[in-house]
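Take a look at this single chain, the form predicted on its own, given in structure tokens.
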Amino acid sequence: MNVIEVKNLVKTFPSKNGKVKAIDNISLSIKKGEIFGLLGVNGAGKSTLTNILTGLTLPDSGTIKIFGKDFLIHEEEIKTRSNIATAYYDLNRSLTVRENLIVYAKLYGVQNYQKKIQELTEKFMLTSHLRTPIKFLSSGERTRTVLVKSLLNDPELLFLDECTVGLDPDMAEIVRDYLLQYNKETGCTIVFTSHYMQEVERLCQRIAFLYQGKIIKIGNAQSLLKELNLQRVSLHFSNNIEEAKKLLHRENIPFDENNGILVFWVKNREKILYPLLEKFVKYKIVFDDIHLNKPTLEEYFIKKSRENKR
């Protein structure tokens, strides 16, 4: 069963040159219980798409079904079964953490909300801040408060937009572990937006890459990386680096140089790398060390973005 079905979604905003398409004819479906990642550089359309799916922004055209129902017709009902946490969500700054959470718990109709608030604030290490006004919290503490807010109504569908921004590494890991546990125990569908490739790779079953308002690729991390089919080669030099650069130029192999390290990419070890290393030996070009690394999700995304620019 698909929890979200989007077809031919378009959203434009006015610009100096007329209009710019923030969302350009996007279609996608997200399954029940899936953690689905949205990746893209700033301005790719991630937050705009999230805002449309949560009712904060209206699309120009296209259709949205959530829980099998037309979102524009059944918006209020759908919202009772979903929630959102974003690094850019602004709670009431004058109210305390507890007061903010009580307001939202009552809005959501949460039964036994005092117990729920206690459980979640303990999980996210906020109990010592319950009486602190929001304006006196650090950015990480505000982020954690927004996360607690988003979980008060036990959502079946959860939108998380840059929800680990401002968290220290240990707290970010606690959040990721909790989200995986919550997803497993409840079957909640999670739409996860992030700049952190490793985070998305760890959490998400499928990933959509957005570029200039369009989805350029959807797949799971491993299948996307297989498609890239490259290996990064790093050669470390104390001497002979100029001779090595000349050899790479002759072989038409693009490379980057950084502090005595030459980095380049190969598709095939046997046909490209091994013959190249034999030439290093033939011309007595000595390197200190060599490292071979598999591509990362970030490198895949950079490659796809460059292809679309061209």
Second form
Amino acid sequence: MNVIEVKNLVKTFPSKNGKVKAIDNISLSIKKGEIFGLLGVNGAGKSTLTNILTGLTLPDSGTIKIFGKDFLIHEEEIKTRSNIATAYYDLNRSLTVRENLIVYAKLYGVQNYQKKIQELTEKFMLTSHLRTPIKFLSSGERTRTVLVKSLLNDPELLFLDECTVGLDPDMAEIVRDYLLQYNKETGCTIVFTSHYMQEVERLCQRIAFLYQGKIIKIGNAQSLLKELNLQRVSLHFSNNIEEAKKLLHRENIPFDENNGILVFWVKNREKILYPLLEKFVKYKIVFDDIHLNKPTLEEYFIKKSRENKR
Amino acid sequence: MKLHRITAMLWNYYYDTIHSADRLFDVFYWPILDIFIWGFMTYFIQGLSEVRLINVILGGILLWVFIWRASQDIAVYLLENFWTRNVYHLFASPLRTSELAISLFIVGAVRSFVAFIVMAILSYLLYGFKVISFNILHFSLFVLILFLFAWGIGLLISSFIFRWGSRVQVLAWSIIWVIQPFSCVFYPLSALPLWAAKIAVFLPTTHVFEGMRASLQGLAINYQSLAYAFLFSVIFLIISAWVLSLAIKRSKHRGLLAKPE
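Switching conditions: you have the form predicted on its own, so give me the form predicted together with the partner chain.
Once more the chain from above appears, this time first in line as the rest of the complex follows.
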């Protein structure tokens, strides 16, 4: 069963040069219990899509069904069953952690909310800050407070927008573990936006890669990387690097240079890399070391972004 | 509409109030200052004439607090959510516009009554003015009309805040003072020049304060003019609510709720 079904979604915003398409005819479905990642560079449309799915922004056209119901008609019911955490917006800064959580527990109609607040603040190590106003918390503590708020109503659908930003590595790991456990135990669907590729790779079963308001690719991390079918070659030089660069230019192979290391990508070892290495030998261009690596999701992300920019 | 969401917002305003010296201060400070300034001045003027002015002036000050506080508090407590950047999470929650509006009506009304009670006690202690001089039925009718009109003003200012963000916050404090000179709070309608009277007669507040003076002096009340004031206020409130819902919709279209200023 699909928890989210989006069809032909379009959203434009006015800009100095006319209109900018923030969401360009996106169609997407997310299954129940799935952890779904949204990836993309700044301005790709991730946040706009999240804002539309949480009712903060209205689309120009297209349909949105959540829990099988039209979002615009059943907005109140859908919002009661879902929640959002974002590192970019705090709760009420004047109120203490406890006061904010009470307000939001009541807004979501949480029964026995004192117990729920106790449980979640213990889990996210906030019990000692319950009486502290949000404005006096560190950014990590604020992020944790927003996360606790997002879990108060045991949401069936959870939107997490950069929810581990500002957390120290230990705490970020606790949050990731908790989210995986929560997803496993409750079957909650999670829509996850993050710039930490390793986090997305670890948590998300499927990923949509957005660029300029369009979904460029959609699939699981393995399939995306397999589709990429690339290997990263790093050649380490202590001298001869200029000759090596000239050779790569002649062969039309784009590369990056960093501290005496030339990095480039090859799709086919036999047809490209081996003949290239033979040319290195032929022109007596000596390198100290060579590394061949499979790309990470981060490298996929960077490569796709660059391809689309071109 | 759900009661628990209205209650949630009332808790939010309560916590906002106890954490903010400004919010506590403005319930008492200006109204008390008004009682002193106008009271003392009236004492002075009264010495120059035969007419007993103190009741009329204090009655005006006491009733004015209902429209002043109620309209201003709606806008200020809404602004508080913009200042504290709480708007994002509030509008991502199931809170409906009607629930937000009702919670703002309630907070405005409660704070108006708190200020009124303090001022009433002070008026009695300083000048021997008894609030019970008001006919309770007349008083209830006056307060109802003033609340309806104040809520309409509050919602209209809220619409501007949703449309243009907190940069138009000055309206929250200033709009009501534009209305006051034409509302005949301290003087009768007949005291105004013709051009000003044409504006004043249009405002529901003028009819309320004219009625208040009649009531305090034991004269007959013009119920027809109060009926006009009531109807005007109800229609104005409905239009303001409609404008607010349009402003919120427009904000959502422009994505402003996701990046509140």
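From a predicted model like this one, the values you see are computed outputs, not experimental measurements. For the two forms, the rigid core is made up of the largest set of C-alpha atoms that agree within 1.5 Å on superposition. Residue numbers count along the first chain shown, from 1.
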- Query: Would the C-alpha of L277 be classed as shifted by 2 Å or more between these two forms after rigid-core alignment?
  - Reply: yes
- Taking the rigid core as reference, does K69 move its C-alpha 2 Å or further between these two forms? no
- Message: Superposed on the rigid core, does the Cα of S128 end up 2 angstroms or more away between these two forms?
- Response: no
- Message: What does the CA of D288 shift by between these two forms after fitting on the core? Give it in Å to one decimal.
- Response: 4.1
- Once the two forms are overlaid on the core, the CA atom of F237 shifts between these two forms, in angstrom, by 3.8
